[in-house]
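Listed next as structure tokens is one chain, alone, in the form predicted alone.
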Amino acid sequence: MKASSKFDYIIVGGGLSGLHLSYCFNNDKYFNNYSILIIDKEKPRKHDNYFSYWEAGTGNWDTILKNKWDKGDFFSSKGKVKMDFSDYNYKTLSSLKFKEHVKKKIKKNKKFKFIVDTVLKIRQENNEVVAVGNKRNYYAKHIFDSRLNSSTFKKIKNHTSLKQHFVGWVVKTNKKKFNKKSFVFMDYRIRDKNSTAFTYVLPFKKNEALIEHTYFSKDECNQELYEIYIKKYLKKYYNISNFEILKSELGVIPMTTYPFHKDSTKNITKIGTAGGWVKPSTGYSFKNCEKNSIQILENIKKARDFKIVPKKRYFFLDNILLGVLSKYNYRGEAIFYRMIKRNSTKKILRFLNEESTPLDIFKIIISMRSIYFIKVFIQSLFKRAL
């Protein structure tokens, strides 16, 4: 075994969660003498998409933001709600800019090493764990693994699960059609009426915006369907029929109450989607990756279990909301309208950040006044999957 194959920590995957964790290790002086290897299965593709999140004050990524907003709109067939993001600005950045920024910082640290290889499996060997690569083996005291186990896909079917699936276009227009100071959080006016589906608009310039059509449902659609809804939306609400598509993105994000943290072991910690870092009820993950990476470092310092275990009350609430959307998918518009109409934006964002007081949680649940929540709550007592 070569000396260069042995590290204190190995991070398998150079995506969102792996880079967040690497960035936190790099910024914490406690780990100055630790050696860390990042194994990515392929060289970065020049494919760009966008990460969005909300945040109070100045954050780590403000210098590379595509844009940020302190105002937003929610539209439904029942009316419009103006949302105040002044306490928690809504922020968006490019995935390529994020990766370049983090890698530039990390590569200055000689304790870090990047390797392009495919990890075939991870095994325990005496007091070390081994990442078995296609090219060679890599040894560490602990491995952070962002890969989803093949067996996990089967297990997820036994839990309440949906998919957030979407297609987005960054469009450029000849005329100034967009208000770059405000964005569209959700718009339910043009959609498949049998599903929870909405349009999302992030204006970057007066003549450039990301328009995305998103579903929260069990099954994905033909790509052409999302694109039809985007074209209809642009025509009806912006009077745009001629435009240039600068970029396109499509994706599928799991929304599930499967307990991913149970896939972690003493010496192997699952991170990212594989660690349950995607918020089950919203599909947001960027801020969770940052918060959970910081928490992992704190756990290491205090000799606690490394893995991130979801808070019980929020895990329960995610299960109920997902259960309602799973059994009554067409009710999504009404549920989100009531939540956003009857509560301040700050209160909702704190709730989605899992930072609410018990009283605020109670008020938000009561504000939705839905018989479907009661039905699903009762069913959840007897069924794991809804």
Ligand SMILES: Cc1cc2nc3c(=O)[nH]c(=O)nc-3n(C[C@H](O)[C@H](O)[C@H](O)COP(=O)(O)OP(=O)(O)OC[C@H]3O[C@@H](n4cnc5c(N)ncnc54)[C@H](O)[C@@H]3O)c2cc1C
The other form holds:
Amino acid sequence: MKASSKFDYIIVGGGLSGLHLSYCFNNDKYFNNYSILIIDKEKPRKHDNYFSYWEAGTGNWDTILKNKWDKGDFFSSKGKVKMDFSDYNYKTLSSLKFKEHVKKKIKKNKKFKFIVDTVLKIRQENNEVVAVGNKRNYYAKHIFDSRLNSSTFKKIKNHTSLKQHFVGWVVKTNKKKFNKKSFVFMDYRIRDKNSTAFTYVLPFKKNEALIEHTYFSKDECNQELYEIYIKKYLKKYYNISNFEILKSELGVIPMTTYPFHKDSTKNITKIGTAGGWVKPSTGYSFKNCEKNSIQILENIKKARDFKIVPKKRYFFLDNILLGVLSKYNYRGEAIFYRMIKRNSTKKILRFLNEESTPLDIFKIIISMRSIYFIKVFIQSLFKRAL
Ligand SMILES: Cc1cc2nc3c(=O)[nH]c(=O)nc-3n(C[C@H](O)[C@H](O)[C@H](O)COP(=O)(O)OP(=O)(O)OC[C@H]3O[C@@H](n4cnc5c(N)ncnc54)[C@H](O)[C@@H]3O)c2cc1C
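Starting from the form predicted alone shown above, please give the structure in the form predicted together with the named molecule.
After this comes the whole thing, all chains and molecules, with the earlier chain placed first.
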């Protein structure tokens, strides 16, 4: 490790993507002699939330999971669909546990240095890139940057975009009301009828669960509204009105077709949300952060462009799904019901994990047989022709 503020790589942001990337650098002997600086504007916070993802077989984070499920339910006013997660288990872990776990591993490795500073801008200077911090400047051959700039938010508005916004409570009940072995993937039975909105339940114990009310829509709601829906849901489907809130979380995640990868340059690679690692049609990013970090290391070793470019075939379906949800937001319940009812859970999860074959994607599109899909599809062809 060099004593100066010059590094091989700088990672701006020790959040989800920055830590996944650091974890990969830590595990790969090829990078043993590299110096890596991680800069974050905040000291590690104590606030906890839960990250969920699905995965075939065993994975890197199995030792720190809060729970995992091989079955789940989808509910809509049209009926219930049982979902089989035995091929791709649905897994949940605490954000704090994840951060502690990664940091414990990389702190033992001398190639890493952590600094708390706010990066104000990043600029190219001759053959180096400079992260201009509040306290000082940091130099590197390459910078991985997870900051979302305000200018990006403005640009996102010109693309098909929604927000996934939600409030979640981890509740503890007096009676054993939850089935720890099965979770609720989406429940549309109680919701604002003008929006794509649903409840999501992750039971951790028989008397403890994370329950979230989520929207895929243009704008956030008043916090009270999500809470009203959570309370109604607990009362109606579990007959629970007395409970303790152990933890609460709220989130706003961009769902957009904005081409984030174009914001990267030769020496600055945008990562995480800022790199387009959030799946546009779902708002999930945990698995993408893991897979894209592995891909970045491969790109470096093979002297390819570092950045991750979305694959066209996934982008195509994401674009249509997001387009439909954006134009006909109240139709979300019917769209997801059709998709989940007419395709195996495995096929859907393979698509969401970007592991599908083109034939699978074609089958999902055909299964939708929706006038709204066809309309948006034709409009997207028309836009392209322009
Ligand atoms: C409550 C909640 C629950 C979620 N649940 C899930 C889930 O179940 N599954 C899933 O896949 N995704 C989930 N997400 C989404 C997921 O957390 C994000 O997509 C993910 O964190 C994006 O990673 P990131 O590295 O881009 O951003 P972050 O994890 O937010 O990390 C960015 C880091 O950069 C730092 N930073 C920002 N600006 C600067 C600056 N100027 N200088 C230095 N440092 C800076 C921040 O302090 C932060 O630590 C959830 C999000 C929330 C809020």
